[in-house]
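In structure tokens, the next block holds one chain alone, the form predicted on its own.
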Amino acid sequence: MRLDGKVAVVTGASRGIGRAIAIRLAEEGARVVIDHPGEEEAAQEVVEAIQDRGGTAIAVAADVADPEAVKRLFQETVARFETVDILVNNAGICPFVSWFDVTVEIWDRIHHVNLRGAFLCSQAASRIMVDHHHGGRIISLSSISALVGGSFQTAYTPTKAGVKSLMQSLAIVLGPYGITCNSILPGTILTDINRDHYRDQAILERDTVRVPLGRLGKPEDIAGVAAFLASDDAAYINGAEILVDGGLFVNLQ
């Protein structure tokens, strides 16, 4: 109960690493509030898995990249808990287009969720944290891609190398607040995202020998991390980033 009383918002959490992060930040004791995109059913389920286990949650659709949607997402969260104390820029899309591919259609698109959520998100809750004067935690959830190249997401890539940035750049000007800022990097994590590209068992097979700890990524694996970096245990915790990959990137031997 390392986050009882906070108030936490997870954007994207109808599904996937958003899902077990709210889930886990409940179970530490926070009031969360699952932004989704329109995913009504899947964001009750999340809801009700929260409530299951005894705690506080409520679901607002809200898509990141539209300001207005963002504007209304965290007056909703207000308007029931007073306050946000916590914030986990989740949201994210990643489409497997080849290069020549890429349109300008769908380079924005990927940009205006992953990236220019992340800024109206934080944006939104740093003014509450502010003018609330306690301070607060931003955790966004950049990736190993802003790290490496990836030849089917090169449109993908840069807006994750832009949130771990964009989270480093929070961290000056919001430290002097009380307000920490630090970034998530997951290596390859089972999801819904990437389910479809590993149905092939040879490129299942071939990704998992890579990972030094013998398995891809669970959702739960994320949800800890954002557990810990929400916590009073994380308070000089400050612009940094955690790679959370079982030792993909280091194995390159």
Second form
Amino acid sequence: MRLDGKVAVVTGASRGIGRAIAIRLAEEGARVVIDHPGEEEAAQEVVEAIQDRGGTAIAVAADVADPEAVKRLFQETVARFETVDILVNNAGICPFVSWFDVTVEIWDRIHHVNLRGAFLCSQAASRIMVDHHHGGRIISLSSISALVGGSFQTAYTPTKAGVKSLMQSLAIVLGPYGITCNSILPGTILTDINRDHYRDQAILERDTVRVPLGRLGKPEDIAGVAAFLASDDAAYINGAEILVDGGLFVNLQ
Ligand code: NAD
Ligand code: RM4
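To complete the pair, please output the form predicted together with ligand RM4; the form predicted on its own was given just before.
Let's see the whole complex now, leading with the same chain.
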């Protein structure tokens, strides 16, 4: 119960890594806001999974790319739980598209959800944290893709580098208020975001053997790291990035 009494907002928490993080933060005692982009049923399932474990959660529909929706997300959070102590910028999209097929619309949408979303949510959450004088935690899902390229991810990898960079700058701006800002860089975690891509068994096999631990990641592999960064154990970690990839990145030779 390292997060007893804390209030956490997890964006894109209806599925995948966000869902696992929301459940884990709730298991540690946080009251959790499950943000989702209109996936009422899936979000409600996460709320119930948390309640079944004795926790407290609400679901709020808000597209993180939409400034008005984000404003509402944090208004509803404060109306229900009075404040916000922990923000997890998790919402993200990654349509796999070949380079010459990347349109302006695809490029903009990926940037709006992944990067503008992190900007809008971080600004709204930190305003509350500063006003309420209690410090806080901002944790963002960057990616191994902030460090390496991806041939079908040309519109995506710059957003993940951008999110990491945003956390570095915010660590400086918000550190004086006791708010830490860090990134998690997952390797490959099997979720809906890449399920179609990995229907190709040859690609799945290739990417699995590249990981020294011999398996792709699970959402729970990331959730524990988010809980750690949200806890007092991580009080002096600020502006950092934690690569959680089973050793994929160092396996170059
Ligand atoms: P996922 O597709 O399973 O889940 C994404 C979640 O974000 C869903 O709940 C979806 O509803 C939500 N979402 C999408 N657009 C949104 C919007 N506009 N507003 C609010 N919510 C929105 O994917 P995932 O693998 O769980 O990815 C979560 C995060 O982790 C993403 O930021 C992704 O870039 C990052 N990441 C994933 C991997 C991986 O291999 N799965 C690796 C590195 C980083
Ligand atoms: C990640 C990374 C993973 C990929 C997901 C969609 O950032 O590139 O390998 O599966 O994006």
